[in-house]
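Just the one chain here, laid out as structure tokens, in the form predicted alone.
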Amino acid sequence: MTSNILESRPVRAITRDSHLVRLLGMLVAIVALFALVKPESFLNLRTWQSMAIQFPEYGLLALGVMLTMMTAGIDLSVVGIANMTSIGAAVLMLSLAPEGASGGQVALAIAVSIAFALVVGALAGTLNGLLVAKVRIPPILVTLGTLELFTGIAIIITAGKPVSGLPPAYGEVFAGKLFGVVPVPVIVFAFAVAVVGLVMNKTAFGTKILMLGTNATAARLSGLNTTGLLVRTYLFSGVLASLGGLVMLANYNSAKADYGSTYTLLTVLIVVLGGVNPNGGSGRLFGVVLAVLILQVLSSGLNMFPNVSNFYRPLIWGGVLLAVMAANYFSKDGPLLRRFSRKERSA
């Protein structure tokens, strides 16, 4: 079992990890490329503020996918949870604070709606965990099914239409800028990263997740409550997804059942690119953060070229995902070379 989630000496940890070094080099190279090709647009403060507003949406979803993948599972329902909870929060907010409501009433409505969204996200994640741990349905099938379930619930609530007209105070706070410079969504993302890092490094829960992902049978025989671990992991993922939904709600000032429909593939790409083993048991939180930044910079840079259509994005993300998984397979730590090394030792 290996864990490179977060270390007390981050610089030393990065330099010792060849994968993190490659990711950091990739990020620097992409930034340098766009800075040279489109310096006026790319180096503008507004461009970087726009990126800081955008990437927390799917970055928060990717953190949930990362946790579940470390258990040798996956959560493909994060976009459905995000949209369902943001729609629930928006509807509740509008009912508690109609037009003309006082400032105190608006503040209470926002607080209650946020709490409601997080609780619903936790319940949705718990459902995923129970189906995986108790009913023993493969995680990919469970979460594909619940993705459609949660999306269907969102469509029924809204009749397929966006929910808009939220109190301006919500957007002013959660889509605003601290000191007029730092977007609040990036602060929310940084806080979530810190919480995940602490959980994975400073609690027994984080260690047990990695043990479960390394060898579920050995973890069960050693006395670990694997059912409880899986349920709590998917619950955690559901809360992170609902937090991502609240950020989307603030950024768009509305909620709709099909917002972020491309984020499902993107979150899986981020987690794999970040160095999380799809078979579970190991991962790099800092690698996932770097992958989020790489894809956001790449996406924003491509937006500066009008000839590059947005329709090419899924093609690019899918190709990168396959390339990363193939590279991991043929790497020195991948299954192919491990198989050859075992044959050589046996010979």
Partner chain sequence: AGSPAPSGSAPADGDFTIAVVPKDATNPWFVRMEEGVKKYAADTGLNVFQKGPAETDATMQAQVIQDLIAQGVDAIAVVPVDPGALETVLKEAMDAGIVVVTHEGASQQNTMYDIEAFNNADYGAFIMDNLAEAMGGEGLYTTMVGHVTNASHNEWADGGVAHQAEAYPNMTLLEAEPRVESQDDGEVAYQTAKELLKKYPDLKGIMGTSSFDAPGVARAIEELGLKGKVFTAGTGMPAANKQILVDGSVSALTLWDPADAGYAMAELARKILAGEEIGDTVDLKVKGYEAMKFAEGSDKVLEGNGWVVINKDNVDSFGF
The other form holds:
Amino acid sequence: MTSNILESRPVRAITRDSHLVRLLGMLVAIVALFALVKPESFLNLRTWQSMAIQFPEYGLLALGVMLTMMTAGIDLSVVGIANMTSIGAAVLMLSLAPEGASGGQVALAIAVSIAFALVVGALAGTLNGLLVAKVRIPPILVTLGTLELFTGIAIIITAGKPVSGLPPAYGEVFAGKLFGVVPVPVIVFAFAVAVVGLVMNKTAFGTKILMLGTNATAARLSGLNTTGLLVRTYLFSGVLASLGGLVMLANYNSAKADYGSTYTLLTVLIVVLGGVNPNGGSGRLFGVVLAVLILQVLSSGLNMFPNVSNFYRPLIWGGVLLAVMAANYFSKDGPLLRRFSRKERSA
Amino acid sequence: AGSPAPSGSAPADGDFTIAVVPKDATNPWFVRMEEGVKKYAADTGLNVFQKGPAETDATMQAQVIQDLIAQGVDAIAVVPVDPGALETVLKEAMDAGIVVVTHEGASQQNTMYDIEAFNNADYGAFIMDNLAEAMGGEGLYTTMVGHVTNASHNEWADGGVAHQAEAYPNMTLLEAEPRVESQDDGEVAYQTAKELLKKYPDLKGIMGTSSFDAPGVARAIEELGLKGKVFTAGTGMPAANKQILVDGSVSALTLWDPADAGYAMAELARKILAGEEIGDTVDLKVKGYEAMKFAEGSDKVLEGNGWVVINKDNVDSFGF
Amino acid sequence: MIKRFLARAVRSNEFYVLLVIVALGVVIQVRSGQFFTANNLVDIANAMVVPGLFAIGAFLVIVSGGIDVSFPALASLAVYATTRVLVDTGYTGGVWLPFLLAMVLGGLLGAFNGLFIARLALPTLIITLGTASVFSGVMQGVLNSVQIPNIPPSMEAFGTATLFVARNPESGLTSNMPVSFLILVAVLALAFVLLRFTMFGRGIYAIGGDESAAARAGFKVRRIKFWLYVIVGVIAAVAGLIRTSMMGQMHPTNLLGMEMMVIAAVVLGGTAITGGTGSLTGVMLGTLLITIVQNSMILIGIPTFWQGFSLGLLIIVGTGISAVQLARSGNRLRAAV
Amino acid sequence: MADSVIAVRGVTKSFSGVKALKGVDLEIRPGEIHCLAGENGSGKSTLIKVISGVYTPDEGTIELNGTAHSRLAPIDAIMGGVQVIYQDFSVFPNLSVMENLALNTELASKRKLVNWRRFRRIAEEAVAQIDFKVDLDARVGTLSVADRQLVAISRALMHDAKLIIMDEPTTALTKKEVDALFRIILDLKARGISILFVSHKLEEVFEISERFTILRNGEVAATCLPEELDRRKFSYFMTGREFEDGRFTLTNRSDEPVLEATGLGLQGGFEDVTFALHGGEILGITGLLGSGRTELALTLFGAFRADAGELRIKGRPVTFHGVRDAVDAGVGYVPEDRLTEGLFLERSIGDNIVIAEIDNVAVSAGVYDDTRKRAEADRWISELRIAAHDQDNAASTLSGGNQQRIVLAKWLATRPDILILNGPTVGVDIGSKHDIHQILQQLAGEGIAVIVISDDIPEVIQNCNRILLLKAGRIVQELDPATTSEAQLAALMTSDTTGGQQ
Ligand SMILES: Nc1ncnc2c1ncn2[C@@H]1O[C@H](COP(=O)(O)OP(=O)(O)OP(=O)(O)O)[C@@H](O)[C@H]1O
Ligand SMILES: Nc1ncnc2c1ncn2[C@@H]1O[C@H](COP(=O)(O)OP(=O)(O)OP(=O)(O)O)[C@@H](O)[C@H]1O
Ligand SMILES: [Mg+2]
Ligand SMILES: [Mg+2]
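Given the form predicted alone above, produce the structure of the same protein in the form predicted in complex with the partner chain.
Whole complex next, starting from this chain.
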């Protein structure tokens, strides 16, 4: 039975990928380290809940960045989309369910606002996709521009002020805990991972975007609708970003134009640590999820040491990134060597 | 709900763990605050420490607090980057039995008490007084904030504008650009001021809020050859601004000593933990905070009178 | 002859960037009457010094086929350490020492980048993301960086040193052309000579064109990459030192976050993000355009709240125009396939 | 004076377990034209890299001008007069011709500074050696493949070369260009320069070579003179098997044409192209590089939109708005350059095979059936006898011939009515070439309409039932292979000099 599982295709795919094995080893090692050094705080349900509230925010954004990077692009605008959509949702929610609204009205307002946020996220992503695929502006420029654009729209709507005073029901549901134990954000994240995983592994779309990222000319000459694929990829990223925005909206019970401004580079860091090649065509969802977890455990672990300033955080993150990549590189049998061996200019 | 973690099971013996969470720490402001926090730890022998996010970012700050809750500290004293963003996490902290106090967070709902070194509107009014004095009480002016998303800066600026409307009828706010942004960056403050002064030749004053504003504006005034014609005022640390005060580019800056605020926050948290009553005129054992008063209509916001003016005469007397 | 030159110009990216700049200048002039004034132009030159230097460094890396996002962190660390040491020792000597120290440190940090990049055949974006984090982590964590209010007097003097003063006869406003502008010009000239007249420089282009072909041709690819990052580190440190000197204070985080805008400027100027092609002229035009936009929002009369939006729009429209034009004049097969 | 320029003795080289070379001996005499032959993956490129110092052999020695080395650095090889013209030519597409020509020389003389006047002088000297006319200021990326190769040759000649190694130099060249290249080779030989060259094209190999070394599975299968060889023996040494090349016979021609082009034209590509194609036919389209053949193929495949004329498929007029439309109409296209246009090298073999019809292995709503997908891929792997251990391996792990079969499988999987192949056997060894030809004939036998675009003259004559000759974008003649000899066709192709390069 167990041997069957171990030999099953997905498990084999993971164990064959030495980068994933290394990330997994790293995660286990740092969890073990913190558990040994600070058992009383680290092995505490509250710590894990706290982590489960935190990482879904940037984890969701990283999923979108991952998808775009697989097509040899990048999405720097995710934070802008998240803030713009969560502000839109918050404003809508407040106008549909002003204080004192009935329960039903509130429920409806919340549902409509969530749908609105997702649609706006999809539209924003579509704009990115069209600019990349149709106008053929390099993705890094497109999304840098739209990051400014979306953040700008968020500022215009709010005059830079937070939008708060949401119906408490929203936060109770989305920042609450299922059965009082499992934080809802992590459930949202797990749901998104499942959807992305399904799309990547079970649908033609997933295969196609990896193929597109590998060789755009061959993709076009194989009859793939490359424009449509790119647009849908950025659209997908936009929807995931708006989901991230909705989680932030719940976590902070407010929305603001500059929430999570440090997430932009963080998500890129996570995605490359997860083993996605910035030149497109390869990478695994599981690696990105592991990278998200590693960074979260590291940062929560560090917060348990009052004397270690948070300024060491980037140092440690950067160090981890360099160490993992160097380890991959020097283990010659690792498939990563080949993974990255394509010339950089083919970006 | 949860219980306040292992060490918090019987905190009444006075062995408290108090964490102070600033907005960030490169800003000399919070470095200075940490001095107060350390002094408090030394004075009382309690486990009091400062732990902030690596960058001024509301989400990062919330995460630091999340982790502190998980560790079961007894009290958290926060200088919120953005009060709105912290409501959820601070509520969680209080639900977990942790004492929460804030500083510069008058609008914070989920806090037991908020300490203000002063009233934000009053503080803004006071900066305006400084500016008006320099401008001779007349002329066109505008306001500069670190970010349009920064709540306190905007409150100060609003307070300043309101005060001007009342007290300085001969001054007018620049309608076309009533509020500009320095992005908490001295270089941007400088470039923005240059642009303003080019476009609006009648502009006579810029009211700064962030500690980067006035020095940057002063640089622009100096370069454009407008010294003595255009003025600025704002917040700033003495040592960082000694030169512009001495050479007269800026006549006066305002500040409160963040070390004192850090000390006061820790003391307030300890008092709550020890079960002491908090009421009007509570004494937080540091100058300017000896007789805190509730703000009008609030039973949460405690205001002191902790701001000071620095000018070229007293700039050397602070030691920071 | 002229026709050929024009035909060539119309196919170049630089031409469109120049058009956009001119158009923008006219708009600003119409809106504020202040664009084509001596002191405004000097102000723009002044604002361009630091981004311009960074852009030269970023350009060198992009031409070689890489992407460097670590230069602001590198510059911050090098200059912070320099300033800290000099201030703590009460240094009162000439400005050469701060420059020397910062450049040496910048070179060392660049060598750190270079070692990784020359040694590991990994995308440079990955490596420099890592080293950028390490650099800012070292500055903020290990060195415990704080704002340094007073810098050595010679740095301060250098920061305020003026080449000439431009005076607007109408408003009487004066703007100073900083001496550091000469450094931008000098670095630009050096970069030009390096790229055009040294085998090292041709090697950078060759590697960006085809790395394995470069190795086969006899270029010492690893060595070139290593020294390239050292040079870029030195240029970044110079830029950082200039910024600190001109501000008269050391703000450790002042430069962080500039990388994307600088890279945008380089690409806007027609440098292929995939490496191998691009010109310094384009880089300067791209930087100029972004600098003008960032420093003319008030002149145009864009309300504060609309500034981010406008900047984003401009990046998209600016890059869109050249992308569309290039596709139109470019290779047909490529456009079709 | 040594009687060999270079002598390789007992060289062994393995890559993580795979033995690429097993005790190989090779000797090249001054001024000889030596051909290195072998199937894809037999170790030719590896051997070349050992000689040029790129790889260090695990065992054995390399004797260069009489001195034995157990390891050779690239610079030693260059100093010893060994020059390699790689398959991709190793040129810099982003730099000018002048610079491409001069850089190596300048690097070899350890110059640190660039003197553009000297660059130009070196470049002029370089092109003068083979009388190569080219704009020295043009970017190499804009040159035709043949010109790029001439750049590489001119460059190699600059180094007092004693031995020039060419790895498949004729792959991307048309007949006329090959002839030009051979004239150059003979000229070099006359100057006492030895040539070692790799090719899969038999007729060329016999035309020019003076001695052969044939590799099979990393071992020398034979070293001999041309007199001792004929085609059959040659193929046998290479592949270890014997086969008969069968001529194509039309057996299953449909009554109605499946594809009709009337007055088809594309600005800058071709004009007034009219022909009809029936099911079961193999139509050859031949012409020199720049004759518009690739543009025509891409237009039939929807990648270009024709500016003039009409296209009918099964009698119905069609307008393709993109490749997808063409694929949906039953057209498949095997591109010219499989590496950059056909394959997804880093992706799995299975994905490469199913990509064009991936939407058809879907069960519902875009979710596809992995089992079906894998079965489909496995089916084609066995049908086309692709030597793949595991369809999960990357396509890059296969040799050229097998990679070409993957591209073919991709289109066969879509069950096309019309299959267009642009250079179907470029760079493919004779074993695989034979197999691919068999497959094409079999497909036609099943009623598929096949278009083979190729300038490999024996290939079109042997495999087509009709040949269209394309020159400067126009169809100038239709030929019947049964009544046309290879020599006739070759003469027709190159007869009009204006039909040359653009
Ligand atoms: N760098 C490498 N790593 C691992 N295996 C290699 C490497 N290079 C070659 N091989 C293996 O060595 C064998 C010989 O390869 P080589 O490239 O020399 O063949 P070739 O005769 O040049 O083929 P082709 O005709 O396709 O060019 C092949 O089995 C190949 O898989
Ligand atoms: N780095 C490598 N790792 C593993 N195998 C390799 C590597 N490089 C080349 N090979 C293998 O070497 C063999 C021949 O390689 P090569 O690139 O010379 O052939 P090709 O280009 O595929 O075919 P041809 O040259 O005939 O067109 C192939 O099987 C290829 O997969
Ligand atoms: Mg080979
Ligand atoms: Mg080969």
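Note that the coordinates shown come from a computational prediction; the quantities given were computed from them, not determined experimentally. Residue numbers count along the first chain shown, from 1. We call the rigid core the largest set of C-alpha positions that still match within 1.5 Å between the two forms.
Peer 1: After a rigid core superposition, would you say the CA of Leu321 moves by 2 angstroms or more between the two forms, or not?
Peer 2: Yes.
Peer 1: Taking the rigid core as the reference frame, is the Cα of Asn279 displaced by 2 Å or more between the two forms?
Peer 2: Asn279 C-alpha, core-superposed: shift of less than 2 Å.
Peer 1: Any CA movement of 2 Å or more for Leu27 between the two forms, core superposed?
Peer 2: No: Leu27 shifts by under 2 Å between the two forms.
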